[in-house]
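Just the one chain here, laid out as C-alpha cells, in the form predicted alone.
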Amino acid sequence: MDGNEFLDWCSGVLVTNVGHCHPHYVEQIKAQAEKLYNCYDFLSTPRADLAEKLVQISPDYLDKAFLVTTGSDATEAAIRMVRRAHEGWEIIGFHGAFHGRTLGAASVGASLGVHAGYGPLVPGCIHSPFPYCYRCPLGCAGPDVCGFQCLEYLDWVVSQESCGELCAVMTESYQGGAGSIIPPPGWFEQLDQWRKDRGIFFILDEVQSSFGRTGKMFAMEHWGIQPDLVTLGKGLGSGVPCAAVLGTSEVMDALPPGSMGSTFGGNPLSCAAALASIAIIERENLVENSARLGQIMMDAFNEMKDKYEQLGDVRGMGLVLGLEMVEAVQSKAPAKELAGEIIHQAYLRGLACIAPIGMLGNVIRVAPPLVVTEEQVNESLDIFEASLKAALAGA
C-alpha cells in the first residue's frame, strides 16, 4: 500500500504455490466467477473436472476424492471416514502436529498452542513422540544410531493408552508448525509397515506439502508409502479456499450416502481456480523448479551454517525449508528473540517471512512461491545473510 516490494518466503503460509495473481489463475477465476459460485445439491463440471484430475495425478491405488473447503475440513472428513471404515475408533497422533483448529482436528494434533485453553478434547486420540532429530524427545543422538527408537516407543504408548479400539494413525509429511521438521530416511516406511502389521489405516496430512511444495507433486512419493486417505489443501487452491481427501474404495465406500457432505466444498469458483493452479504447476514445471532451487537454497544455508554458529540446524524439502536459531550449537539453546529479530531485519530490506515457528519459537520458516526464479532466490538468500549480521550485530 505505501510502495515498497517485496520477495515473498511466505506464499501465505504455503497457500500460494503459483505466486500472486498469476494470469492464467486470474483468468478462470474470472470467467468461472461469470457462470456459477456454487452449487451443492447438484453435480456441477467443474467439481467432476476436480475429482476426476486429482486422481489421475496421485498414485493409482488413490481411486477417490472428497471436495471440501479448508485443511481442517479435510481432517475432520478424514478422522470420520476412518471410523466409519474400521470397527475401532482411536486414532495416534504425534506431539507437535498441526492439523487444524476445529476440535477433532485439534485432538488429533498434539500442538499445545492450538489446543489449550479450550477444554477438553475428542476422546480417543493417543499421542507419540515425532522424530525431531535435532531436539530428540527420547534423548537420542541421532537416526543412524538409534533404531527408530521412536516407533519402539509407539508401542509402549499404544500398550498404556490404548483400549484396543485402534483405527488409524495420523501424521503430517514433515511437521510445519512444529518447526518444518523432516522424519529422517526410513522412519515413514518402518510407520507404513508398523500400522500394516496393526490392521489399522494410514492418514497422511499433505496440506501443507502437496502439489510440488517439497519437490514432488505429493511428498508421499520420497518414501513410496501408501497412506489410505490424504488430505490436501492450502496450495491446492493456491489462494482461493479448496481442500480435498483422496482415498481407496476400501475406506471410501463405506460411507453411506449422505452421510458426509460440505455445503461449500466442491463449488464451480474454488475448482476452478484448483484446476487452474494445477495447469500452471505442470505446464511451467514447476515441481521441478521447486526441486533444483530448493537444493541450492539448502547448500546456502549449509554454508552459512558452517559461518554462523547461530544457525543451528538446517532442514527441508524442495521449496520448505526450515532453519532453527540457537544461542550457541554447543548448547542448542533457543534463540527465539534472535529469530524474531532477523526476519525483522529481513522485512527492513524487503523480504518477507513467516512470524518465528516451532515448539520453542525460534525457526525460521522458508517458503517462496513455486514461480520463484533462481534470480530471486540468489536475492532473497542475500538479503538473509544480511539480516543475520545485522541481527547479531545489535545482539
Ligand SMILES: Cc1ncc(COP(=O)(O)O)c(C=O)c1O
Contents of the next structure:
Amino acid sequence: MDGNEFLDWCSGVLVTNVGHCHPHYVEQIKAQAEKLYNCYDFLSTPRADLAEKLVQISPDYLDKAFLVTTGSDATEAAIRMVRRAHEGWEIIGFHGAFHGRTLGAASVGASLGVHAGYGPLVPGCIHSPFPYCYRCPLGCAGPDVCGFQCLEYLDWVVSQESCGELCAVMTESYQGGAGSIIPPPGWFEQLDQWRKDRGIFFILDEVQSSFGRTGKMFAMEHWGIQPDLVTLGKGLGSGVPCAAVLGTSEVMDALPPGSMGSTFGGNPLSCAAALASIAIIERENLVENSARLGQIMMDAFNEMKDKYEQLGDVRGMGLVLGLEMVEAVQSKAPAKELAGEIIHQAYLRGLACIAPIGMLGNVIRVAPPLVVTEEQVNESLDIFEASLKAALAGA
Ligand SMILES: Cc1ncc(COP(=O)(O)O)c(C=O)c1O
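Switch from the form predicted alone to the form predicted in complex with this ligand and give that structure.
Whole complex next, starting from this chain.
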C-alpha cells in the first residue's frame, strides 16, 4: 500500500505458489475473461481440462475430481461423500487440526480458535492427539522409542467415544495452523493401515500442502499411503479461488446425480487460472525448486538453531517451514512475544512474514512462493537472522 518492497515468506497464506502476477497466469486469466465466466450445468473446456489434469498428475488410483471454490468447501464436500458412501457417519479428526471455518469443517478440525464461541458443533466428530513430537501430548520421549503411542491411544479414544458408526479418518498432511507440525516417518503408513483394518475411509487434507509446496507435487507422495479422498485449495488456483476433491470412483460413484453441486465450483475463470498455475509449476520445475531451496533454508535454520537457543525447533518439508520459538532449550517455554517481535523486525527490514501461528502462538511460518530464487532465499535468511538478533537484543 505504501509502495515498499518486500521479500515474501507468506505467499498470501500459502496460496500464490507461482508468485504474484506471473505473466503466463495473468495472460490466461485475461484470455478466459473475454470468453466465459459461468455456465453451471453446461460443461466448459477449462472445467473438463482441469478435472482431467488433476487426475493425470495425481497417483493413478485417484480417478475422479470434483471442483469447488474454497478449502472449507472441499472439506464439506469430502464429509458428505464419505457419509454417503459408508453406512457409518462418525469421523475421526486430530487435536490441532484445521480444515476450514464452515461448521462441518470446524467440527472435524480441532483448533480452539475455530471452536470456542461457536458451539455446539456437528455431532459425530471424534478427536485424538496428533504426533506433535517436540511437545508430545502423551509425554513420550520420541518416535524412535515410543512405537507411536498416539496411534495406540487412538484405539482407546475410539473405544470410549465411538458409537460403532465410524466412516472415516481425516488429517492434514502436516498440521499448518497448529504450527507446521510434521508427523514422524512411518506414522502415516501406520494410520493408513489402522483405518484399512477398520474398513473406514481416509480423507487427506492437502489444501495447504499440494502443488509443490512440500517438494513433491502432492505431500502424500512422501509416504506410502492411499487416501480415498484428497482435498485441494489454496495453491491450486494460486490466487484465484479454486478448490477440489480428488477421489476414487468407489467413494464418488456412491453419490446420486444432482446430490453434489456448487454455483461457482469449476467456473471457467478459476479453472483457467488453475490450469495456468499447474502449467507454470511443470514448465519451470517449481516442485524441484521447492525441494532444493527448502533444503537450503532448512540447513540455514538448523545452523541458526545451534547459535540461538531460542530457536527451539525447526521443522519443514520443501518450502514450508516452521520455527518454534522458546525461552530456552531446556524449558521449551513458548516465546510468543519473541516470535511476534522477530516478525515485526523482519517487516521493518523488508521481509513479510505471517503473524505467529501454532497451538501456543510461538511458531514463525516460512512459506515463500515456489518461484523464489536462491539469491532471494539467501537474502531473506540474512534479513531473518538480523531480525532475530535485533529482537533478542531488545528482549
Ligand atoms: C489445511 C487447510 N484446510 C482447509 C483450509 C480452509 O481453506 P479456505 O480458507 O480456502 O476455506 C485451510 C485454510 O487455511 C487449510 O490450511
